[in-house]
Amino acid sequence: MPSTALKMQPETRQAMPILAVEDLHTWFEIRRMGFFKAGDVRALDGVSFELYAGETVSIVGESGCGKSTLAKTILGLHKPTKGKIYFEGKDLSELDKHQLKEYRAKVGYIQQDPYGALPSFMTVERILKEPMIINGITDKDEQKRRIRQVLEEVKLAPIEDFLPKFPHMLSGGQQQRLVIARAMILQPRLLIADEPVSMLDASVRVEILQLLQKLQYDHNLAIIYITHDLSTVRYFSERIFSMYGAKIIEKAATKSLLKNPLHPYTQALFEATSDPDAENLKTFKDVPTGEPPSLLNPPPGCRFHPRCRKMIKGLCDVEIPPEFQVTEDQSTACWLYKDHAQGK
């Protein structure tokens, strides 16, 4: 794999972002014994990003810190509680049901579990064939064209060889393949990829985030993907955000944060990543304590506070901390950064 991201062309920065998320909030009402409100789990808090055209976005954080919830509401499979998604301009909340169906063909979604993500009963050809069907792409020559094309794309040859087969007959790194192959059929601007090699075998992981690679070059897609493993984003992405709590609280240029991870919890994220050289693993890593906050009841303040051993009492326990510009391109919500740069 080469050794850093491919890059955007200089121009698409200047354009409009393919994706605008602005104080994204998605809610889960509790109710206790089916009747009554016991509260909201604040899947997502106030999440706002912009995204451009050939860019990669790596979003990262422990398990359960709103990654998932935030793909699936940009999917549209979420209805959010509060906050905007723009998609080239255009509100979805404004969009009718013939719109979002429209916009749902033009972002493809790669699943953690290839094979929990394929129905079993369907063919690779009839796999490849529904979205098209259900997008109205019913010429069979059409369709005969984008399947050669698609599976050209991510490898899967001879053709004739793979189209009669079930999922349960491909290896994994296949079965991701045709994931893929099915995100990609109705030609979409924009990927969403959910973790999609953190099942597969080491070898397989490369393989498959090359073709992700090529993927973007190829067709200058957008993407964003989501993943807790940090030794793969130095490689796919352009920027990193980073999640704790269903809020982004840093965001950053990747060799930027790779060099300087400012929150406190970046930091001890990139401290716990394995690290191959057994000479650093003879002492323990100064790693924080304590579990991640519940989203039903956060703590009040900064939501990382009664884990960070930077915490400035008084303040992090008590108001939440806006989002600083510390440098060109590195941001954080943090209160150690106050003195360094205005809050948005």
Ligand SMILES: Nc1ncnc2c1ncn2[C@@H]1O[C@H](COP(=O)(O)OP(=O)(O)O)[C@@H](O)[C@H]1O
The other form holds:
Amino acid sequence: MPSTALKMQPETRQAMPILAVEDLHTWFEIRRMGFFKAGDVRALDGVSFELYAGETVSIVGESGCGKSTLAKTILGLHKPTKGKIYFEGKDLSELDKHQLKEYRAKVGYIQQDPYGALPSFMTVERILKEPMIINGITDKDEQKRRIRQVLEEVKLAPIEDFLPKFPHMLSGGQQQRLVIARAMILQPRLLIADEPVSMLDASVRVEILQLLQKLQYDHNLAIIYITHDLSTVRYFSERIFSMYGAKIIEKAATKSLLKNPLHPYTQALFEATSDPDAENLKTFKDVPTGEPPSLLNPPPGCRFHPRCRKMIKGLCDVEIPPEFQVTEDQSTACWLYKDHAQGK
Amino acid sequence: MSNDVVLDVRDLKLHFRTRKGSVQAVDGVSFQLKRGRTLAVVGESGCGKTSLVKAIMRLLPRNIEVYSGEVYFNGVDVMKYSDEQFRKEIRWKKMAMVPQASMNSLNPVIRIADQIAEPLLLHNKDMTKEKAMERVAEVFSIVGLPLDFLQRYPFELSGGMRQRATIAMALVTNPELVVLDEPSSALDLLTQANLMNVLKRIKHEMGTTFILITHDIGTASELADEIAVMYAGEMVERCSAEYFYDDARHPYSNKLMASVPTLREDKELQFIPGQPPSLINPPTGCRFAERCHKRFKKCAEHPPVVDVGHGQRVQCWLYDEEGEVKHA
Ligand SMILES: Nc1ncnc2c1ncn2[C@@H]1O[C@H](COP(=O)(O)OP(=O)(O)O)[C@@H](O)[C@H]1O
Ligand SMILES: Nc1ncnc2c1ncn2[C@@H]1O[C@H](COP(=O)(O)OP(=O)(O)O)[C@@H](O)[C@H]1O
Ligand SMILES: [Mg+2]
Ligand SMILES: [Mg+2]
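Swap state to the form predicted together with the named molecule from the form predicted alone:
Starting with the chain above, the whole complex follows.
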């Protein structure tokens, strides 16, 4: 799987982004004794980016930083507290019921835990039919044709053997293939894959990533690939967004980020990732201690400042850093780069 | 046998009885481990890693069909011990284990310090509460837990801190061998890296012998002096870390390495087609043969373990003289 296989088709850049997210906030209200408001969990706290047709972006960050909340907010499963989502130029908040349904058909979703994502009482055939029925594809031949096509694409063959099976009869890798098949059956333009391989063994992980890559290529899909594992992204995406404390703190072309991560948190993720190497025995890892911030009472200024060794007193602990465009394809929300132009 | 060998396992078998048949989770595993060294046991989930260490620690479920072999601990075959003797003299005192996901099975209503003291009080009759608490404070600082956490309850600790607590619990009796079953796989990257730092320090400063079970070879390389690869209940390769990552010999080890993504190097990833065999009636020949790109006639028979030099042992016909001749 050469990482260069994923060159974005040049024409896609000029077009309108397939997805644009502007200053997106999703806060969850916490109530004490079920009644008094005790505060908000700021699970997503001001996120903006654009994604073009056929483009693959990875979102990396540790658990609790808001990755799944971002995915679910884009999917319309959470209502944003503030901010806008545009899909193919249209503001989601202005869509009517029918248009929303159309939108959901265009955005496929691969959930974190494949087994939990599949209803245990349904057969493979039923699982794949369900989204079509909901979206008014009732023609039996069309249903059959599509089921056949997606199962072929995800390589669950021979198809006849799989149709009557229940999820528990499938291996972890096969279950994930089925989840992908279901996400593909309405022929989406955008796929949101939330940690699609984190529960799988290394070999199966490669199999699934290569499958996603092929689907991306064959259908010119845009993909948002969410992961906490930095080492898989180079094989998968053109761009990386690094998330910390409910914010995107670095955006970069994958190649540039892997050469030179800018934000101290991204640098820490990099340092913390071990490639198999006997030399690792001889050194200690230089990583920050401590814990990610509370999203109920986030620290003032940069959310990483309490753990950051390069913290500038009176600045990082006071003022939230804006996005600085450091190179053409790399920007970061970090005061260390304050001499560079501010991004939008 | 040289006396710096802590653990010498010979032909260890652990088969489980199930309705569908006998599950050969550990099937004839042999290896030695020297004092102060760390052995990482790697392999896909279900290949028998946990069962192997449970067989060594004699932490067995009820449905045992076969449990046999020799486990020499400091030169004494402790498989011959009665359960009572093993419990009194070996488990916890000499070898301790941090089970998989144990950070989530701490007792929620008992203070951390009291839980960590438990094995001490249980296994040393003349241990006083005060002495135990002194030792608990000691292991607390060894694993890098702040002392003011002593009186806290598990829910007041983060995942990483709870994992340190379970490691402190394993260390509290000062055992010679500590088994860690997937200690970091549920933790976040930075927490995981910090934990590996802690374990590395313990290894250097206290000379503890570790068996580290993991399916993450990158993380394993932080601590492992030796690597053991398991496949379908068998140990198919055993090699010093120095040689393993670049020069593993078993075709399964090669394929496994080829599936590990790397951050700093752009390599072509490969997966292993097919699935491991069922451990109920597994193939009588090489268990990997069906998926092996180097398979040949001989592989229908059970492969011997061949020493290919510098202690690297491979269970594969490719390295058997007789096999090579026939292969050519
Ligand atoms: N429905 C919810 N109600 C309250 N808090 C939530 C909810 N969903 C997520 N959170 C909180 O929001 C934060 C971000 O969670 P999540 O988006 O799941 O992170 P990630 O996917 O990066 O692990 C966490 O602190 C989590 O506990
Ligand atoms: N008590 C048991 N009864 C029956 N089968 C078991 C039992 N414990 C484990 N197994 C089976 O033994 C095999 C090896 O399991 P395990 O040692 O947990 O593998 P690993 O730790 O490598 O994932 C698996 O097929 C598992 O289902
Ligand atoms: Mg998540
Ligand atoms: Mg296990």
